[in-house]
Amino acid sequence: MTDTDYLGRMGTRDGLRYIVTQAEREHFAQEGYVHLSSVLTEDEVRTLDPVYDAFMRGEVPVAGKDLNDMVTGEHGTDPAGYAIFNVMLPRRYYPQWQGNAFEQVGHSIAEQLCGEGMTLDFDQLLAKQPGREDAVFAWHQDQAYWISTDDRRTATCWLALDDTSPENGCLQFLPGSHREPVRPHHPATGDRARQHTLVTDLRPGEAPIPISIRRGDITVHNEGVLHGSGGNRSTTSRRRAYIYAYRSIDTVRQERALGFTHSHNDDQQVLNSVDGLLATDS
């Protein structure tokens, strides 16, 4: 099945369970990502809009670096000027979102793609305002941020609250890259204490595939697949995403035992310990 086979196909819901097809499971296993259509209804997405926009206006209190610009690391200022608006762990700061439809549907998808015993590791908001061509998310693998354990099952569900395309900065994936060792990563600015983002490089001849999806669709990707996104060249369209990342229960327990929560406020000693584990593994 090609990526274009997913476009325009209606997803199948059974209550708060999305039915993943065998072809979609095979695509996720082989390529490291899959596009699932109509995962949430318009009514379900519409309930997320006002809270998401309140976060973007700075009206929901968020501690420290957990609201920041993913391009510069800036935080504690007016988020309206951020190139890539980022909130880590929004369920922590807006508890009413805990247990929402996306969380429950996403969990059902994670277990169908990865097997039983999956749990929510973290959630995140990422948004690009119109006309922000500098809102480029550099190439990276999520595994560079997460500890390595014997159970490497992961499913990161990326929900579009706006239609996405190459024009407004949709996700791009390098198919099959999750089946290779994790590449060396380095802080985007050379100082991870100031700027959390880790980046890596494409190799000559590599051509990631842009995945355009519609509001209510999601992509699901493995922690090892290389991905990134371009800036928002549109003058009218925002690109808002809501992300739920699922890993095995045992892996999440090991992360928390280290003090690693995916908060940008995690102690630098914890981040260094995680980086050390990754360096040893790769």
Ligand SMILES: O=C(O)CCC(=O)C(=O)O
Second form
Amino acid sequence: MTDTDYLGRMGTRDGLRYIVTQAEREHFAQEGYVHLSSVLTEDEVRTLDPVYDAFMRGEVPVAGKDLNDMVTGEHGTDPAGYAIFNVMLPRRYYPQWQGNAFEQVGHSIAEQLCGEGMTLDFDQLLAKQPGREDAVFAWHQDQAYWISTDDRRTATCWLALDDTSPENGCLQFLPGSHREPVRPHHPATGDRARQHTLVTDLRPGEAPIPISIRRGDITVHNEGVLHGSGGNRSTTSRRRAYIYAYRSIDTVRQERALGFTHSHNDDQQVLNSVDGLLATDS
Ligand SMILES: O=C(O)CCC(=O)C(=O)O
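Requested next: the structure of the form predicted together with this ligand (the form predicted on its own having been shown above).
Every chain and every other molecule in the complex is listed next, the one we just looked at coming first.
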């Protein structure tokens, strides 16, 4: 099967359940990611727009580093100037989003791709304004950010609120890279207390594949696939994504027992201890 054989179909929904096909399940298992079309209806996406934009204008109160620029680590300033606008745990700060259609449909997808016993771990917003060529999301594997557990099953559902393409900074995946051990990562700026991003290097000849998707589509990726995204070269189009990460109930329980919630305000010692656990993994 080529990378695109399974694409192009209209998604099928049964209420708040999205029906994942066998081909899509196989693609996720083999390549570490999958593109699912028309997961949310236009009406459902439209209900997210005004709240998302209120977050982007800084009108929804968000604590400390949970509203930040993922490129520089800046926070507490006017988010209009951020290269990659990031809000961690938006449903904590806007509780009316809890249980929304995306959250429920995403859970159904996570259990079809990964099996039963999946739960929401965290959500986040990641947006790039037009003309921000510096809005580059560094190559990484999500597992490098997280604790190591026996059951790492992960389905990270990345919903596009704008059509995305290489021009405005869509996601790019290195197919099958989840089948290797997690690679060594290093802090992008050397100081994780100031800037959260971890980065790993591509090997010679490796070329991640850009995945263009439409508003209302999602990509789902696992914890091991190497991915990142380029800057936004479009002069007109924003690139707004809303992300729900589902992991196994046991893993989330272990994270919370450590005090790890995916907030960038988590105790620095906890964040360091999570990194410490990761070091044995790389
Ligand atoms: O939105 C992006 O460009 C990166 C998102 C990402 O790395 C993730 O959701 O794991």
